[in-house]
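Only one chain is shown below, in structure tokens, and it's the form predicted on its own.
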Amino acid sequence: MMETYYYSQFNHAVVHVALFDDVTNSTAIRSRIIQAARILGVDGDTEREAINFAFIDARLISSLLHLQTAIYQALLSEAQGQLRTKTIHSEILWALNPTNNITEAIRRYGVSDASTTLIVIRVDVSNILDVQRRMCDIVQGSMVTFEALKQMTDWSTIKKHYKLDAEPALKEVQGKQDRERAIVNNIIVSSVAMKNVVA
């Protein structure tokens, strides 16, 4: 159920993406990420590599295109030597956030104590056969297909983060849920796609 994307234009980068539901150890994952940043020496390097993934709260992802656009933008920044964050994985979180504040991006889009759904991403230049096993070792939850994302998305929080409540296009389709969600998704995907241009 893990999906793999290949980007030949970015030094043959390979991106592995998985969606988890019913996650029960978000607090432990978050704590592990924080601790890994503090450990010095070889032990620190080993632990940072063990959790070298992007952990994203799936509730804030409006579509697979939204996620793929953020991944592409992060790969583009890395290829141009213009990462605004320390790693490609934190750059994906930065790309998802409507502002340029990385701390806010991690707080909003990263794993939180309340996260019960997670998207886990590993970017690499080669195909790592054990990535899925490593993801499952870290996340206690059920790996599901990306079809399940539709039921996880928290549209009201997404609209709040992007300040879309006063958006005229949404007022015109009030009461038509599918149409409203399609418009919100289009606005968000466009915003992520344009972020490297305006940042």
The other form holds:
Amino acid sequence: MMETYYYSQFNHAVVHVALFDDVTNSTAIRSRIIQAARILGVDGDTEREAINFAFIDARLISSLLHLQTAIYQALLSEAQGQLRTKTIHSEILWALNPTNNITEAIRRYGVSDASTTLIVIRVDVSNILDVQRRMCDIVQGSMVTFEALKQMTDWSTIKKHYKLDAEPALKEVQGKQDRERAIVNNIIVSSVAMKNVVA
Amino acid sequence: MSPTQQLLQNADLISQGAEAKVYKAYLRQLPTSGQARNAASDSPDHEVLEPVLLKYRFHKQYRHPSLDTSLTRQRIAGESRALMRCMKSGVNVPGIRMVDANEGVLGIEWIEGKSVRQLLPGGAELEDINELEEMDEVDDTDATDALAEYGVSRDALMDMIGVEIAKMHSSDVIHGDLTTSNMMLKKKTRDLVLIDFGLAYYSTLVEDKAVDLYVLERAFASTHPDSEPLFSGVLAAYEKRTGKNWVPIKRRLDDVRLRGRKRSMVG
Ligand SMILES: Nc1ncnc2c1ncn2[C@@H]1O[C@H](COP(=O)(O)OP(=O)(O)O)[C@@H](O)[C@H]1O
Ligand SMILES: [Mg+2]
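Alternative state: the form predicted in complex with the partner chain, after the form predicted on its own:
Once more the chain from above appears, this time first in line as the rest of the complex follows.
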């Protein structure tokens, strides 16, 4: 169910992504992330490594392509020494948000107390062992295939964040839900891809 | 070597213009069997990667490097913005998939299909590198056959072209290089897709829209024999879609044609 992507052009980076439904411990995950930054010494390093993932609320993700595009642009920024945030994982959140505000990106796309669907991502230089188990250790919920993403996407919030409601492309297909979603997906995937050049 | 240079190295060159090289590429790879075992993830073996089209604006030797980089960056930003504006206006254009402005590369959705040029008589001569292999197959009957294979009539194709250009102009995007090579018929959906926004810009001026149409008219005339009825079909659909804004554009198009003729008479 977990998906793994291979990128030889980024020093053979390997990216693992998994989708969780019925998540019950998002508050705990969030506080673990905040706490981990404060713990000193070896314990801190261990804890930081344990939660060294991107946690993304699945509601604002419209498709796997949307996610893959943000991952790609984050890998590119890292390779060019141009990360806008501290890590590749937070950079993925930054890439997903239409504005340049990092706090807003984390608030909107990161795990919140209300998250019940989560996407977990790990970017690594090679295949690490037990990634899937380590994800499941953190997230209480059920890992599902990305087929299930369709039922999780909150299209109206996405349209609001990207200010798409008044666009002619959407008006033209009013009432045709599938067409509209395909158009919104195409617009936001493209926005993520071009963010570096307009930002 | 930078990631994007590596990507280009593993990509297939499909055309080389004065400003840019165009490639078909994949942004990631399927796992080798060893990797798949290690990953313990059941990433489907049957997974098919979607190709992308990479447009690489290579360095110009005669330009100062930093000026070159910033010009390239502007071009890529401009092409991306034009595509985005079209998308939001409901014009069929390829989606954007990857942008590396530092390296001068724009990655867009791969459109599986044929250019309108290939689908019309006269347009079948060598257009890009790939067609080298297909040389013996190409002649006019093939253009007609290809269109028939798509289940699209020539009139319907002209109609679609007029509609897409009208939508683009009503969102004040001027294409800047309208030719039958820069539009494709998508195999899967039979949609007409406008491509190559490298010279596109934003303008509300009737003059710019009229010149855009005139450029296409000339392209039809120089590439496709007996193109008049074809291009009239394009204009009829454009007129229908443009409504009340058509009259001033039509008037200006007549002006532009006259200027064009005078210029060619003077030599
Ligand atoms: N999105 C695409 N999908 C598939 N083929 C494309 C796409 N964009 C361009 N092409 C092909 O590549 C050729 C060159 O691309 P184009 O963007 O027109 O660059 P140029 O500025 O060199 O003309 C096109 O004529 C077309 O045959
Ligand atoms: Mg072209």
